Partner chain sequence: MCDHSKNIYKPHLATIEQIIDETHDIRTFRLVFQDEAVRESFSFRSGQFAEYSAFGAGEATFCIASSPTRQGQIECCFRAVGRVTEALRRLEVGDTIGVRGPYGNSFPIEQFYGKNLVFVAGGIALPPLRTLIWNCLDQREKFNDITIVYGARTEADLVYKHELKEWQERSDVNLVKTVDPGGDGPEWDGKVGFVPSILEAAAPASDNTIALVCGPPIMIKFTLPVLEKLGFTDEQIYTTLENRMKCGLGKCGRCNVGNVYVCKDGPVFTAGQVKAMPQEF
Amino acid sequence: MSKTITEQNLRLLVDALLKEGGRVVAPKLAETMTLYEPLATGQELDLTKLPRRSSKETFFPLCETILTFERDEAGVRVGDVDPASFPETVLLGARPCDAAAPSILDAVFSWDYNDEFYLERRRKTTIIGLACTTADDACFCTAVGLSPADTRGSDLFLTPLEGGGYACQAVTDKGKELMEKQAQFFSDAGSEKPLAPAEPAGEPLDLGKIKSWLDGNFENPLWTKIADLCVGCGACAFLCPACHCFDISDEGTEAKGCRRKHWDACGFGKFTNHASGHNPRDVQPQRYRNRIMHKFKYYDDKFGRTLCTGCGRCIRWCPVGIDIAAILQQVEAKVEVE
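In the form predicted alone, the chain whose sequence appeared above, alone:
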C-alpha cells in the first residue's frame, strides 16, 4: 500500500493519535538538541535532524520501577508494575538505524526469560520509519548491511519528496492498519519524486571476516592499542540503539522503597566487579575488547545478528574520538594481511 502525506497532515496525524489517548514518541527539539521524546502536539515534531540519543528508550527506558515494597506492623506488601498498563505508542520518524534495532534486541529480551516490560512495549508500538537524505562522516549504516532507505523494523515507512511531504509505504500489517484507520490524512501517490537517499562514507565491511578474526584473537595486542584512549564514560553504550546492558537495584529504606531497572555499560570499571572484590575485566583494554566482541562476535554466536546498526552516535559523541568503524576497518585489514 503506497500513499503520500503532507507535512501539515503528518502533524495533524500526531494530534489525532494523541486525542485518541495514545502516546507519540518522535524527534523533538529539547533545549539545544533534538531527542526522541513524547510529543504534546504535532507542532513539536522536528524531522530535520538525527536525534542525539537513539529511540531504544521507547522500549527500554533509562530507568524504570519494576516493583514497590512497603513494610509495617501488618507485614510486607509487594506491588508489581503491570506491563498491561503501558500505553499504545507510535514511534514516529525513526531513522533506519534506529528502526532496525528493536528487532535485533528482541532476541536477547525473549531468550531464556521473557522480559515483559520490554516485550509489552514492543507489542504496543507501531514504528513509522523515515528515510535519511543526509549523512555525515560518522554514519556507517551501509558498512554493516543497512541503508539510509532501509525499511527493516518499520511498520510504516516515510520517504521525503522533492516538493515536500512524504511517500508512505506500509511495510507490515500494523502499518497498513494505521493508514486505514487514519485514512483522512493520507492521499493517493502522485508523480512527486522522492529525494535521493543519503550516501554514508565508507565501504561495506566483511562482517564474516571480522568475526573470524575476533574468534581467534582474544589476546591480540591490538586491544591495548585501541583502548589506550578510552576513558570508560559509557557514552557510546548509552547512545547506541542496540546496547542493552542493565542493572537492578533496590532504593528506599527497610520500610518502603522500590526495585528499579536501569541502564549499565560494559565500559564502566565496576561493571564486572564481583562481590568478592575480584574484577575479571579490571583494565580498560579488556572492557573495550568486550564491547567489540559483544557486538560483532558474541551476539552473532548466540543469535545470528550483529549488534550494531551503524548510526555513528558512538563516533560522533565520543569525548576522545574513538571511531568504531575505523577499528573494524583495522581488523578487516589485519585479516587480509594474515
Second form
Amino acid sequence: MSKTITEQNLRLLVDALLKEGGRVVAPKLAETMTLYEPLATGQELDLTKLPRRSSKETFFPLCETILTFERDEAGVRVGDVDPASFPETVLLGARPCDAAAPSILDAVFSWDYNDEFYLERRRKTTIIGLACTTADDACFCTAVGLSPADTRGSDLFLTPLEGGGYACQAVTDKGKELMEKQAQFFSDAGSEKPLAPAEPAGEPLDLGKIKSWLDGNFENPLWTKIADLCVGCGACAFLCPACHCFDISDEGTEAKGCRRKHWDACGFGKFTNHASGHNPRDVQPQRYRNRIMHKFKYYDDKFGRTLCTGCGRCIRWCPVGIDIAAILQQVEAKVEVE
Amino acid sequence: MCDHSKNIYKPHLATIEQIIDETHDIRTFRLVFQDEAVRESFSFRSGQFAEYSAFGAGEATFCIASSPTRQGQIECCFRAVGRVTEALRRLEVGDTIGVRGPYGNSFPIEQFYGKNLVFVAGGIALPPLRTLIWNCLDQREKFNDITIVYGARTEADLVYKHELKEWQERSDVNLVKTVDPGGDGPEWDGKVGFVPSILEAAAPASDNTIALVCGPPIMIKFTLPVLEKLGFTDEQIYTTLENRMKCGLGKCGRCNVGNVYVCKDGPVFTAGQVKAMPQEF
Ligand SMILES: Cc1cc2nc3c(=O)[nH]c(=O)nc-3n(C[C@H](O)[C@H](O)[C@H](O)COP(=O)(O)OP(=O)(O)OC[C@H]3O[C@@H](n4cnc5c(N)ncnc54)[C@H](O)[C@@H]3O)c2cc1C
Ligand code: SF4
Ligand code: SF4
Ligand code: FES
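For comparison with the form predicted alone, provide the form predicted in complex with its partner chain.
Below is the whole assembly, all chains and molecules, this chain first.
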C-alpha cells in the first residue's frame, strides 16, 4: 500500500497521535542539536538533519529503573516496574540506519532470557522510517549492506517528494494499520516524483571477507596501530544505534532506592577490570579491538548479524578522528594482499 | 521462553541464616529463600553462579558454593574487595539479600561417574569446587578415588577449615593440603609448598581420571603443565573462568572472551576450550 502525505499533514498526524495518548518520538531541534525526542506538538518535528544520537533510546533508554527496594524492620520489599505501563509509541522519521538497528538488537535481548524492558517497548513501537536524500562524508550505510532508501526495520516508510511532502509506503501490517486508522491525513499517490536517494561514498565492503580476517587475527599489530590514539571516552558506543552494553547499579541508600540499567561501553578502562585488580583488557587497543570484533565477528558468530548500520556517528564525533569505515577498508585490503 | 510478565533482573529475596568467617576477609553466608515456592523450586547444578545483591550497593557475582544435594538453602562464600562485597559484609544474621540465578553452565557430573577425581584449588577458589566435592561425596558410590589438593598462602587463608578436617578424617577422600613456604604455623599438619609442585609430588594417576582446577591465574598457569606431565589430556581437565559480569544473562556485553560469553557458555570449561579462546581473561 502506498500513499502520500503533505508536510503539514505529517505534523497534524503527530498531533492526532498525541491526542490519542500515545508518545511520538521524532527528530527535533533541542537547543543546539537535533535529537530523537518525545514531541509535544507536530510543530516540533524537524526532519532536516540526521539526529546527533541514534534512536535506540526509544527501546533501550540511556538509564532506566528496573526495580525499587525499601527496607524496614520487617525486611526488604522489592517493587517491580511493569513494562505494561510503557506508552504506545510512534518513532517517526527514523533514518534507515536507525530504523534497521532494533531488528539487529532483538536477537540479543530475546536470546534465551527475554528482556521485557526492551521487548515490550519494541512491541509497542511503530517505526516510520525516512529515506535520506543527502549524506555526509561519514555516512557509509551502503558499504555495510544497507541503503538510504532501505525499508528494513520500518513499519511505514517515507520518501521525500520533489514538490514537497512524502510518499508513504506500508512495509508491515503494523504500518498498514496505522495508515488505515489515520487515513484522513494521507492521499492517493499521484504523479509526483520522489527525490533521488543520497549516495554515500565508498564501495560496498565484503563483510564476509572482513570477518574471515577477524577470525584469524585476534593478535595483530593493526590493533595498536589503529587504536593507539583512542582515549576511551565511549562516545562511539553511546552514539551508536547498535551498541548495547550496559551496567546495572543501585541508587539511593540501603533503606530505600532503585536499581538501574544504564549504558556502558567496552571502551571504558574499567569495563572488564576484576576486583583483584587484574584487567583482561588493560590497554586501549585491546578494548578497541573488542569493539570491532563484537560488531563484525562475535555478533555474527552468535546471531548471524553485523552490529553496525553504517550511520557514521562514531566517525563524525570521535574526538581523535578514529574512522571505523577506513579501518574496515584497511582490513578488507589486507585480505586481498594476504 | 516467552513469559511477558517476568522481570529477568528481579532477584529472589533470601534471609541470611548463618554467617561463617572463613578468614579475616572471606565470609560464608548460608541463605534461605523467603518465598516458600522459591525454596521448593530453586534448583541448580554444581558450577552455576548467581548475582547476589546488597540493596543500595548493587550486585556481585559468586558461584553457588553449596551442593545441590543439600536442598532448602544455598551458600555463597565471598571476599570483601569492593563496593558490593563490603556492603554484604556489613549485613548480619536475619538480614535480607537478593539472589538472581542460577546462571551459566555446570560441571557435567554424570560424565564423571565411575572415574577418579582430582580437585586442585588455591585460596578463595575452593568454593566453585566445594559444591562439586559435596555433590560427589553425597553420592560417593558413583565415583572411584577422590583426591583434593588445596593450598593457600598461609594457614589463616585456608577456607572451609572445618570441612578440610572432615575430609582429612574420611577414609574415602585423599586430602592433600598445603601452604606456601613461610605460611605454616607450629600446629600445621599439612604440606609446605606451592600447589603445582605439591600436586606433582602427589602424582595422581591420569588414567580414567578427571582433574578439576580452580585458582588464581598464576596457579592455573603452573598447574596445567604439571597435569600434562602426569598424562592428563586437555579434555580431562576442567576449570572455571571468572570474567567480570553484570547481567549474567548474555545481554550486557561484559563477560565475553572472544565470541564466548562466560555467563552463558561458561563459567565451566575444559582446558581444551580455554586454550582455543583468545587470551583475554
Ligand atoms: C562466575 C564468577 C564467579 C565468582 N565467584 C566468586 C566467589 O565464589 N567468591 C568471591 O569472593 N568472588 C567471586 N567472584 C568474583 C566477584 O564477582 C567479585 O569479587 C565481586 O563482584 C566484586 O564486587 P565488588 O562490588 O565488591 O567490587 P568492586 O567495587 O566492583 O571492586 C572492583 C575493583 O574496584 C576497586 N574499588 C572498589 N571500591 C573502590 C572505590 N571506592 N574506589 C576505587 N576503587 C574501588 C576494588 O579495589 C577492586 O579492584 C566470581 C566472579 C565470577 C565472574
Ligand atoms: S559502529 Fe559507528 S557507523 Fe556503525 S552503527 Fe555504530 S555508530 Fe554507526
Ligand atoms: S569515540 Fe573515539 S576516542 Fe572515544 S572511545 Fe570511541 S574510538 Fe575511542
Ligand atoms: S554478564 Fe552480561 S553478557 Fe555475560
